[in-house]
Each structure stands twice: as C-alpha cells, then as structure tokens.
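Below, in structure tokens: the form predicted on its own, a single chain.
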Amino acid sequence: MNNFAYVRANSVEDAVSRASQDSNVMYIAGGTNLVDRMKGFLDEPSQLVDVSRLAMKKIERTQEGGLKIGALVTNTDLAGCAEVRSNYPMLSRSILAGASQQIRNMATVGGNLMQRTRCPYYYDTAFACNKRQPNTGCPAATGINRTHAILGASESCVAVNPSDMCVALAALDAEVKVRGVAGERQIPFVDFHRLPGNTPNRDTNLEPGELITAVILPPVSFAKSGVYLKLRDRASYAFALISVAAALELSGEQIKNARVALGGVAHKPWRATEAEEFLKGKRADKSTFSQAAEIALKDAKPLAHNQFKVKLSKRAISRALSVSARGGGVV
C-alpha cells in the first residue's frame, strides 16, 4: 500500500472540493471494495476523504411516491428497511445474496455502485489488464474465462460488473444523485454503468471528482412481484455467475408491463430492454418466459469456458419470470 494523505469532509461540498483538486484523490466509505485494492496496489491514491460521516443516511420517500436513498445507508440498513422489503423485494433479496452479513454491515450503497470487476486477471498484477493500464492487454479474454462476459464485452475487457444490488437497480429504473464542482445532477442507472469499449478502465459515467449523494426509486406498481435469482457455484459468499432481476404487471393472464436485468454477463447490469418489449400484451405462460429469455440472449458471444453461461441465463430468465406471473416470492 503506498503512502496517502487521509482527511475527513465535513460537508459534501468540501469532500468533492477536495477530490475536484487532484485526480489521485479518492473517496472511502465503509471501503470494503476500496482497501483490498489499495493492499494489491490497484488504488493508489494521494489522498483518502471520508466521507463516512456525512448526512446521507437515511431511506426518505420522495414526492412521486418512490424513496430516496442515501449514498451512506449500510446494505444491511437497506435490505431490513420495511418498505424496501414490501414494496422493493427483489432490492432487498438481492442485497442479501451478496457478500457476508459483515461486509453488508459495513458496504454502503454509494460503494456498491462503484465495485470494481473482480476479474482475477485485473487483481493479480502479474498479468498485463486494459482496466488497470489502458492497451496493455486482456489476458482473460484468452485465458480462464469462465466467469466472464457473454454480452456487451469487447477485444480490451471481458471482465463483468460484481454486484448483486445494482442488478435489481437496473430493474427498477433507479436514478443515481451526484454532486460534484459543476453542481447536482441525477444520472439513469442504465447509463451510469459503462460498456468496456476501448476505455475499460472507466466503469462509470461519473465525471472526476463526483460524489454518489443518493439513489432515487421511483413508484413501481408491479414492483411487489419481483423476484431476484442468483446462480452461483456455491451457496455462500460467492458472486454470481448468472443472476436475475425480474418483475411482471399483469392483467389476467396477459402481461402488461415487464422488468427484467441480468447480473455476472456483462461489464455492467444488463437490462434486457428488447426481451421487455417482447413481453408486453403476451400470455404469461412457459412459452413466452423461453422466447423471451432467446431474445434476451441473441447477441451473446461466449468465451472458450463460458459457453454454459448462454443455456444458464436462458433458464433462470424463464425461471424468475415464471415466480414473479405467481407473485413473486423467494425463487
């Protein structure tokens, strides 16, 4: 770990003062993503601001009827929030099949949003990586990729995007709150997240020095029905290979309105948009649940040991839309 300077904001105007002044300046929270980077010298930033203790803790309704949480609330806070776990559960089933009840006890949701892959060519610095060094090389891309990207990946990064929480985010059309030197602004979270391209070693649509004050929910009628299934290689503390955020509106037994995000296929949670639009004014039935989950697979291009990816996702894109036409419930 390299020498750094530590300082603790007292407002969220002087944290992104500070970090608007030197690009190595970098943010820490609960830092249970952060700290192991810097232990293997990923991170090697000049100055650490806490931002630990700044007011953004609480879960608050909005106007419109959603919630607005703050970037500091723990992802345990989250997932035992009573309206989260009634009226968001596939936010709070997908926050409790991610890490320990340790780390969850110290993650916040800010950082959640900003994990980097844990690709373990990115992590080892014996190997070259385009996310750590721009056009150095992706090794994974032809080494042991079975964990790797099926969709949206590119010849610079086949790495995906590790957390459980911004999946069902994607789902449920959430808007990530920042704050930084050019003022506020509220970013979708299907564009916060990037796409490898050529630059994969940007993760985020967030300009240098912005800080995650909050993520904005919005009213979701149907959003009691979603369901979040996450297929791992075991039961514990593992990330996903495939998971599913879904959620159906239904008018009898035709669809009215669908939700649906893939997490551990790509370099961002993916939403399936084209399978979304599909399911509309169709029966909610098995055969639709199968031609939707082929839409959503289309353009899929596995890797040389992640073939099996394309069939899993097939499967539990059925699967959990098949749990949330019941209701919802636990997959």
The other form holds:
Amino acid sequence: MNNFAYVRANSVEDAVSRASQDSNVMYIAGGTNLVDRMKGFLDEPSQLVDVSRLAMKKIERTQEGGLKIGALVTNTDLAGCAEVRSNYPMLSRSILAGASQQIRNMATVGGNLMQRTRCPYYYDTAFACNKRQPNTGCPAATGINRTHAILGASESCVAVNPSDMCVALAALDAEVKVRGVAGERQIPFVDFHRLPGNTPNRDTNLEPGELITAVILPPVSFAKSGVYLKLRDRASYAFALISVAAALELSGEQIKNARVALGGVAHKPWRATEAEEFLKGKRADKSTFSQAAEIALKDAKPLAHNQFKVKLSKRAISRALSVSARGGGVV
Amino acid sequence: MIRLKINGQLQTLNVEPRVTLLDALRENLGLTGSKKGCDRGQCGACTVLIDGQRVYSCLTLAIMQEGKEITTIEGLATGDNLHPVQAAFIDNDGFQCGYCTPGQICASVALLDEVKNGSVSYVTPDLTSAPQLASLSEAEIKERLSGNLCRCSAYNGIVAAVQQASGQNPPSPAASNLGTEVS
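Since we've got the form predicted on its own here, give me the form predicted in complex with its partner chain too.
All chains and molecules follow, beginning with the one already shown.
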C-alpha cells in the first residue's frame, strides 16, 4: 500500500475537524476492511485519523427502552452483549454469521456500516468500475455476476452491500448517530445506505468528514422472535449469497406485525416493506409466508448468472418467517 | 519510532505507518512464527493475540497497537514446556505441512478462553445458554475455527486437538477413518 500520515484523534471534535479539512483524509478504527482495500490500492488516503481510542465503546440503555451502541463497540462485544442475545437475537446471529472470530474481534459497529462491496470487479484495479472511478463502466453487468444484485441495481452498478449486521439493523429500524462540523444528526437506518443510481461511488448518505458516533436501537417488543438466515457457498466464513432477517408478532394464529429485510440482493440492506404490510392481519401459515415472499421479490431483475437468487430468496423468506412464527432460534 | 509490547517484552521499532503488525513481527523483530499466507485476512495463518483476543495481524497496522499486550506463537510456551494446546496439536496430528499451525494454535488458545467466558456462536442453539468446554460440540469447534484455513486439510486432527485441550476425549489419531475407507 502507499504510505500516509497517521494521527491519533484525541476527541470526536478533533477527528471531525481533521477529516473535514481534506477529502483525502480517512478514519480508521478496526481497519479490517480499510487496510485490505489500501493493500489493493482501492483507497489511497493521504492521512489516516485513528479514532479507535475514542470513548465510543459502550452499550447503554436509552430512555425509550432501546439501546445506544457506541460506534467503536466491536462486533464481538455487540453480538455477545447479554441484552442483545436475549432481546434482539436476530442482531446477535447476524453478526455471528459474518466474517470470523478474528475479524469480529477487531471490526467495529461504525466500520461495519462503512464496509464496501466485495464485487470482484471493484476489487481488481485491472478492471473498470464506476464505484471505484465514476463513468468508467461496469464490467460486472455483463461479466460473471453470480453474486450480484437482483433488486434496486442500475446500469452503473450491480454490486451488493456485504454486511450481515446491517440487514438486522435495517429490520430493527435502527438509527445512525453521526457528527460533522455542522453538528450532530440522526439518520434512519434505511436511509443510511444508498442505491447505486448513477453515483455508485457513494455508498452512504454521510457528508464529507462526518463520523458515525453511535447506532440507536429502538425497543421492538417482538424482536425476541427474530431470526437471521444466511445462505452461502460454504458453511462458515463466507459472504452471503442471500440472507434474511425476519421477526413476527403474533396474536394467536394471526400476524400483528412483521419485519423482513434481505442481504446479498441489493446495493443496500433491503427492507421488504410491502411484504411486511401484506403479512399484517394474515394467518401465520406456509401459504401466507410464500405469498409474502412473492411480493418481496416481485421487482427482482436477475442478471445472467444470479437467477437462482430469486427462488433462493423466496424460499429463505418463507423458512425464516416459519421459524420466527415458532418463536425463533436457529433457522 | 513506535513501542510494542510483544510476549511480555517492550520493543522499539522504526516503521512507517503503513507497516502491518504481521510485517513488523516478521521483518523487524525476527518473529517469523506468525505466517503470511494470504496477507488479506482470508486464511488465518497470521493470527496473534492482542490483549488476549485473537486477531489477524495482517489486517492491522503496527502503529495502532502501541500499548497493547501482543502474544505470538513464540510467547505461548513456558521455556521448554509447551502450552497445552501446542501439546494437543502434536498428540492429535493437528497439522501436516505446519504452515497454518501457529495461527491455528493461537486461534485455539483464544477459542478456549472465549468458551470459558461464555461466548456463543452462529451455531449455538440458544443464545441465552452458552456451551461449556466439556460439552463443546464438533459443530461449535468447526464454526469457531472457520477463520483458519488448512490446505493440507488436517481438520480432523485440529478438531481433536481442541477437544483434548477442552478436557474431552478425542478419538485416537490411529482410529482415523482411513481404515473404513480402505475396507
């Protein structure tokens, strides 16, 4: 990798002011994705601002009865938090489904939100890529696109967001707290990541220099039934081909409330809101679940090599909902 | 100049910010036990412990680890007495070529601590009930070690080594499935 200047931020304000002065400055915390990208010359920052020692490592209860998760909480600590394990099992399991123990020990919550696609064309600088360099083209659209998007893609980019944790956070209606030079703001999770459109170089709606400080989890009464199903090419330590985060609130046999989000299908964690609306008031049975799955995938536009993802996603949604209807657990 | 505490000793190094912990260990300090397999966080051969937690030393910058307690494979034994996990790898043929072994052993040492501290994994049936060492299943061991690849595929021996270090009775290496395959 190219060399860079290194500074250790001594406060959030200090970090934000350094990163806001120069667009070639990047934050680093766990570094598990950024160091890898720098080795591949995908990112060549002039300066790294190390935020890893800032005081954003706590998980606290909010007044509303949810959780405020500091941006520097490691993936391991969030997945292992007793309250998350019992009240938001879909979040624990989504994190445990991702990467390996070594990576989860280093990777932070803020960094997980900022990780970039593992599209092999993005990763290989011998190829053009609109995400790496705008207006150069997208060889994935016509190349080997087995792992790519089936929903919300554009002519510019068919890459998918690689995160598991973010799928659960989307389903749980989390919010992202960020700090910039202009002050603090809170972004609903579903608005944090972007669809590619004609600006696939922008993954998120963060403004230049903004730093994630926390993720806010609202209380979700039925999150205890939440499940996370991840399907991949090998049983562990692989990115999702597709994944599903789902939770159901039942009143007897009837569905009162539902959450469904998909991973591995789009440029952002994909919340299936229309399917959720359909589920409300219906009987919790196989036929309802497969109808909801049809609705969730009705706009799917598969590419040459990923048509299998459509059927796989539908079946995964049905299975995840069935397990959630039984109270949750391993899908 | 940066100062790193490695295997209990404070070391002063003159390295650029871009130098990874793995390269600092191998190239600057002569600690070549940690191996460079993929150098991209995909194989696990570079696994070391930082403040007791296993990490990939290829994915972190040396400069970011100032003030932390770093333990490498060289720091596990006490003099000529092997760490119990090292001994278990020998007892159970937990390797063939040996290249991934330092990473496998460091990862296994951390794995045992994690289980002792009540950690759960993706395959734990009930997240509110963490598995115990004595009953840690093969599925749990495999899931928890999935971040370390062995291209000789000595996985049976590796799992047996972890079982032994967990206080379980692993199958004898002599009773491998080779016999059943031949007959």
